[in-house]
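Taking the form predicted alone, here's one chain by itself in structure tokens.
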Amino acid sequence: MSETRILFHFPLDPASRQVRLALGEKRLAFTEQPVRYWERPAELVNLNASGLTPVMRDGDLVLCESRAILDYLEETFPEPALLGRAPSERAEARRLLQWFDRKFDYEVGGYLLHEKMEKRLLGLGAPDLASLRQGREALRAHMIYIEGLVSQRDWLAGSRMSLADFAAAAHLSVIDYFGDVPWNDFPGVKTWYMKLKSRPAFRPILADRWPGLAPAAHYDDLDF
């Protein structure tokens, strides 16, 4: 492991998972430093004023938030290229990064992860059934959209795997940790996810566990 490259992250944070996947795909060694961001530990806040993960320290350089880290990795370690080769594919990858980090996170994660994860971590009581229903309905709408993309392309943004795939997989993998992804209703998305799930960079993601939050039985099964 690198002694100078440290990633401060929360294992069930989609943004942190995107960075971990990119580091793994580029075969860059790093030391993981899990943090309880909701407790606003001084070490994290001193590095990132927002108090959010991920934060990466690379030598004397401190990088905060997933997009800044991903851009830095792509510019500093260009191989393998994770934004595509053609300008059109890079533009599409960036569009989909925005899609999952804003639209999907707001419409799906903002309900399902808040009710199933954040409430338990913060001691805020039982999940609200109406919010769970709204999150699951939004998830199905997004799955329909992804199914359409993978029916026309090899990967989400085009002919090559990109950061768009990592963004989608990072968000879906956390939802899947809690067993809410209706994979069998979307065979194209399931096949796409199985390809990503079998990559070496994904193995640490499948090994994630958090005390008091057990994953679904199929979570780390490659042939789920």
Second form
There are 2 protein chains.
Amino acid sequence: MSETRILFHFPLDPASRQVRLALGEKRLAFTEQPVRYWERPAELVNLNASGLTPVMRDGDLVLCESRAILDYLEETFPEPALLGRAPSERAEARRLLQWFDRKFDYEVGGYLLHEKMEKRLLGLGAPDLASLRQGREALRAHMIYIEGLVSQRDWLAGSRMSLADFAAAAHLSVIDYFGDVPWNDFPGVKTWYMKLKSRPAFRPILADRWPGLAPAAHYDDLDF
Amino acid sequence: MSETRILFHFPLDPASRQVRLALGEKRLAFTEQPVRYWERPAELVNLNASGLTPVMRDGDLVLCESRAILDYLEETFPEPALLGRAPSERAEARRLLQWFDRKFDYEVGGYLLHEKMEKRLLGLGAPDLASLRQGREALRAHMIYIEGLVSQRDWLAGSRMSLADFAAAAHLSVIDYFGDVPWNDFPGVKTWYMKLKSRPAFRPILADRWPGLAPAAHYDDLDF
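Having seen the form predicted alone, could you give me the form predicted in complex with a further copy of the same chain?
Every component of the complex follows; first up is the chain already shown.
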């Protein structure tokens, strides 16, 4: 473990998971500091005014928000390259980063994770069934889109694994923790996710557990 | 005007405005193609599956979503540098990009622009007064935050103008089109905005008009 590189993160936060996957693929050691962001702890808010995870300290440098951390890692530790090298590859990976961090997060996570996770963490009561249904319908539309991508490509953004795969896997893996991903209806997406799930960088994510929130039975199963 | 560089944008879209400002500061010629994104026109949806602006064609390359375009411009046309050079400068500019594109957009634009602009464009009826109030309160909190930044720095991310300034100005300028920015309560923010407003790259934005949506009287006034 590095003494100087510290990641403040929440284990079930998709943005934090993207950074953990990138650090893992680049084989960069770091100390994990899980934070309960919803309680706005001083150690987090003093570093990032938005109060959001992830935040990384690297020596004297403080990096806030996932995209700033991912860009920093790519610029400072370019091997292995996780954005591609040709402008067209980089553009496609970045398009999909935005797709998952904004569109998927808003249309799927904003319903399913709010109902199943945030309400539990914040003590806001039982999930609303209409919101769960809306999130599951949106998830199905996204699965169709991803299935279309992986039917034509080895990885989401093209022939190489990229941050786009990590973004998609980070968001899907948290939904999967709560058992809501209809894997069996999307064999291409399932095969793609199995490839990611079996990477060493994915292991810490499969080991994540949070008190009071039990994962689905297949969550850490590589042969799900 | 360049024949090969085409920007598909909506004049009152903050994400599009960031790209127009960056193109202007880098003195890169481009052809403007305004699109009514809410009608999901084929020319836009065929290029970007999300159906969102901005999208830029540069020769054979198609770039979707503002951050992908801004990163491409920075990598391909590095002068003048709009992200800074030191890792700490770049990290701070990127933190603020996320702040405005996510937090400000969600807390302020999601109310004020939805009520005053999107409802008009979509024919959804009159603005909801409670939502307008919520947006204005959030805007005031953001103005306090920006006032704090510019009281300590020449520009939002530090001693040099950066994409963080363009992001903030892009979001604020659309709110300002509808007359909702309380400039006189925030003299530091007003001075900072006057500096940006007087730049040549800002002129096309001050000339923006959309049928049926009249701007506030001071919108294009450099001495407001």
